[in-house]
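Okay, so here's just one chain, in C-alpha cells, the form predicted on its own.
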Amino acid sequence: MGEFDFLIVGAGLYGAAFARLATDDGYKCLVIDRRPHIAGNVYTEDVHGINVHKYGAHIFHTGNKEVWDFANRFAEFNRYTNTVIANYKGELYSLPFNMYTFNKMWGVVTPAEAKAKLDEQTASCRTDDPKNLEEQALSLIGPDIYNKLVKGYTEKQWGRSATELPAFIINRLPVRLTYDNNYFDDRYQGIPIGGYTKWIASMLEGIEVRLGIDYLKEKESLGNIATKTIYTGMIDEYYNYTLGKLEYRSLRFETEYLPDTDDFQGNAVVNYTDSGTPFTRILEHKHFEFGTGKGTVITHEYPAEWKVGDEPYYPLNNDKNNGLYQKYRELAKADGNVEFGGRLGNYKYYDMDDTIAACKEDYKRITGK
C-alpha cells in the first residue's frame, strides 16, 4: 500500500475536482504538477490588479445545475455574459449568429427577413450528410457569412482547409433569429470573483500539492507513493508515443500591459476572421470581471501547429486520431494502476463544465461511490 490512496497527475481543473471528490470522502490524495503553479490552462495572474487568463479566455457555463452548485461551493461567480465581437477587415459583427449579425450582413431587421435570407442563401448548400465543416457551415449559414465570420478563422485556428475538417467542429456556434447575442445557450454563466487560481486554490484547500514535479521522469521514485494514479496529461506521452503522436493544435499567446490605455477595444474577446491577420482574437482581460480602473492588458492568440514539447490546447478529433486514441486505450485497459482523464487523457475538447461533470462520473467509477 502507498503512502496516498491517489497521486492525481495534474493541478488543473480535472485534477483539482477530482482530488476534492476524494478528499471529501476520506481519501488521502497528492496532486503533482510539472508547471510551477496550480490551475492548468484555467491559470488566472495579478497583472496590475487584472486577472489576466494566462492560457486563454476562460469563461464557466453551464446548463447543469449539479455542476454549477459545485462550483460555486468555491468562489462567487460574477454575471458575465460572453458577447463575441467578430472583426473582419473592419467590419464588426456581432456572435453567435443573431439578429444582429443578419442585420449588419443583409440590412433585414425582422426575423421573418432573416430567416428568408438565410433560406435563400442556403437554398444551394443544403445537405443532410454534410462530409466536412465546410459543407455544414454552407449548409447553416450560407456562404455570405461562411465567408466573412466562419472560414478564416476557423481554417486559421485548425491550419487546415475547412474541407478538412470534421462537420461537428461549426455546431457549438447557435444560429438564432432573435437579437441575443449571449454565446451561449446554458442557463447558468460566470467568471470566478477573484480569478480561477484563486477558485482553484480554494477547490484544492487541504490537499497536498507538489509543484515542478514531472511525472514522466519521475515515474519510478512515485510508482509506489499511491495505491493508483490519475493521469490528466497527454495518453501518447504517457506511453512514450508508442503506436505514434496524436495530433493537436497549440496556442501562442503576446501579452502586454498598456498603463495609458483605459479601454483598448470595448470588450472582452475580438475575432479577427480574415485569413490575412495572422492572429485569431484579441482578449482584453479587465472586461471579464468589468474593470474601471486604470491601464489595461490585452492578449494577442495565435494558432500554431503542436509539436513535441509545446503546450497542447485541441485534440484533432479527425477519424485517423480518434482510431490512435482508441488503440491508446486498449493499452490503458491492460494497466490497472492508472486512469486517464480530461481532456488530454481523453483527448478530448471538454469546455469547464464538461470536466467536471465527466470527472464526477470517473470518480464514481473508480471508487464505487
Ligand SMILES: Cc1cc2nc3c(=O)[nH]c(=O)nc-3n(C[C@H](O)[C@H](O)[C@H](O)COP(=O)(O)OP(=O)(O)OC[C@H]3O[C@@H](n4cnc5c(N)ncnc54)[C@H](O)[C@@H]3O)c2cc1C
Contents of the next structure:
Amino acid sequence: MGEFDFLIVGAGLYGAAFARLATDDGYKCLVIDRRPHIAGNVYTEDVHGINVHKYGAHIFHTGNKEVWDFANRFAEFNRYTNTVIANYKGELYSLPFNMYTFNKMWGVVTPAEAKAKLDEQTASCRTDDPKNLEEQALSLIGPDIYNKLVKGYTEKQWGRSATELPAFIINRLPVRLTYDNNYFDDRYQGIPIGGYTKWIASMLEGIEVRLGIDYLKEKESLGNIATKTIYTGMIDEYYNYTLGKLEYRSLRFETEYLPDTDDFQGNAVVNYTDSGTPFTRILEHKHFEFGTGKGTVITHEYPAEWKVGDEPYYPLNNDKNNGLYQKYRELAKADGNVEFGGRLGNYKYYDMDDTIAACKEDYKRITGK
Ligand SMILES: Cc1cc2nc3c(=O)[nH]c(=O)nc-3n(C[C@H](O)[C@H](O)[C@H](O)COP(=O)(O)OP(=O)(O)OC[C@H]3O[C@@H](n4cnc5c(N)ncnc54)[C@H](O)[C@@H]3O)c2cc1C
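Can I have the other form now, the form predicted together with this ligand, not the form predicted on its own?
Once more the chain from above appears, this time first in line as the rest of the complex follows.
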C-alpha cells in the first residue's frame, strides 16, 4: 500500500478530471507532470492580458449534457461559437461548406440552386470505390470546392499528395444547405472564461500536484508511492518502445505579440487553403474571448513531421500503428498496477468532451464507483 491511492501521471484534462472524480470519492491522489505547467495541451498562457492557446486552438463543444455539466462545475463558459474562414489566395469562404460558401463560389442564392450545382459538380466524379483521398473528396463535393478549399490544406496537413493519401481520411465532408456558419453541430459550445489553465486549476483544487517531474526518470522513487498508477503519457514510451514506435503528425507554432495592432484578422481562426502558403492557419487569440484591448497575439500554425522527442499531436491511426498499439495494450493488461488513459495512453484523437467521457468511464471501471 502506498502513501496515495492514485498516482496520476499527466496534469492534462484527463489526469485532472480523473483526480477530481477520485478526490470527490475520498481517494488520495498525487498528480505529476513533466511540463512546468498544468493543463497539458489545453494550456492557455496569459500574454499581455490575452489567453494564448499555446498548443493549438481549443474550442469546447459537446452534445453530452453530463460532460457539459461536469465542465461547467469548474468555470463559466462564454458564448464563443466557432466560425472559420478559409482564405484561398485572398478569396474568403465560410467553413464548414454552407450557403455562404456556395454563394461566394458560384453565385447561387437558394438551397435548391446550391444542390443543383453540387449535383452538377459531382456528376462526373462519383465513385463508390475511391482509390485515394482525392477521388473520395471529388466524389463528395466536386472539383471547384475540392481545388480551392480541400486539396492544398489537406496536402499541407499530411505532408503528402492527396493521391497518396487513403480515402478513409475523409469519410464525409459536411455540406449544409443553410446559412449556418457554426463550425460544430453540438448543442453546447464555448470557452471557459479566464482561460483553460484556470479551468484545470479549479478542477485540481485541493489536490497535490508536482510539476517538472518525468515519471519515466523517477520510476524507482515513485514506483511504490501509490496503490495504482494512471498513466496519460505515450504508451510506447512507457514501455521504452520495446515493440516499436507509434507514429504521429506534429505541429509547429509561431506566436507573436503585435502591440500596435488591435485586430489582425477579425476572426479567431482563418485557414489558408492554397498550397503556396506554408502554414495552415492563423489564430488570433483575443477573438476566442471577445477581447477588445490594445494589441493582439497571433499564431501561425505549421504542420510538421514527427520524430521521437517532438510533441505528438495527432496519432496516425493506420493499420500498422493500430496493430502495434494493440500489442502494447496486451503488455499493459499483464501489468496489474498501471492503467493507461487519455489521448496518448489510448493512442486516439480525443476532443475534450471525449476525453472527459472516456475518463468518467475508465474511472467507473477502475473503482467500481
Ligand atoms: C492542435 C489541437 C487542437 C485541438 N483542438 C481541440 C478543440 O478545438 N476542441 C476539443 O474539444 N479538443 C481539441 N483538441 C483535443 C484536446 O487537446 C485533447 O482532448 C486533450 O488535450 C486531451 O487531454 P489528455 O489529458 O489526454 O492529454 P494531454 O493534454 O496531452 O496531457 C497529457 C499530459 O501528460 C504529461 N506526461 C506525458 N508523459 C509524462 C511522463 N512520463 N511524466 C510526467 N508527465 C507526463 C504531458 O506533459 C501532458 O501534460 C485539440 C488537440 C490538438 C492536438
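Positions refer to the first chain, counted from 1. Just so it is clear, the model here is predicted, and its values are computed rather than measured. C-alpha atoms forming the largest set that superposes within 1.5 Å between two forms make up the rigid core.
Subject >> Core-aligned C-alpha movement of residue 292 between the two forms, 2 Å or more >> reply: No, because once the rigid core is superposed, the C-alpha of residue 292 moves less than 2 Å between the two forms.
Subject >> Exceeds or equals 2 Å, Cα of residue 129 between the two forms, core fit >> reply: Yes; that C-alpha moves by at least 2 Å between the two forms.
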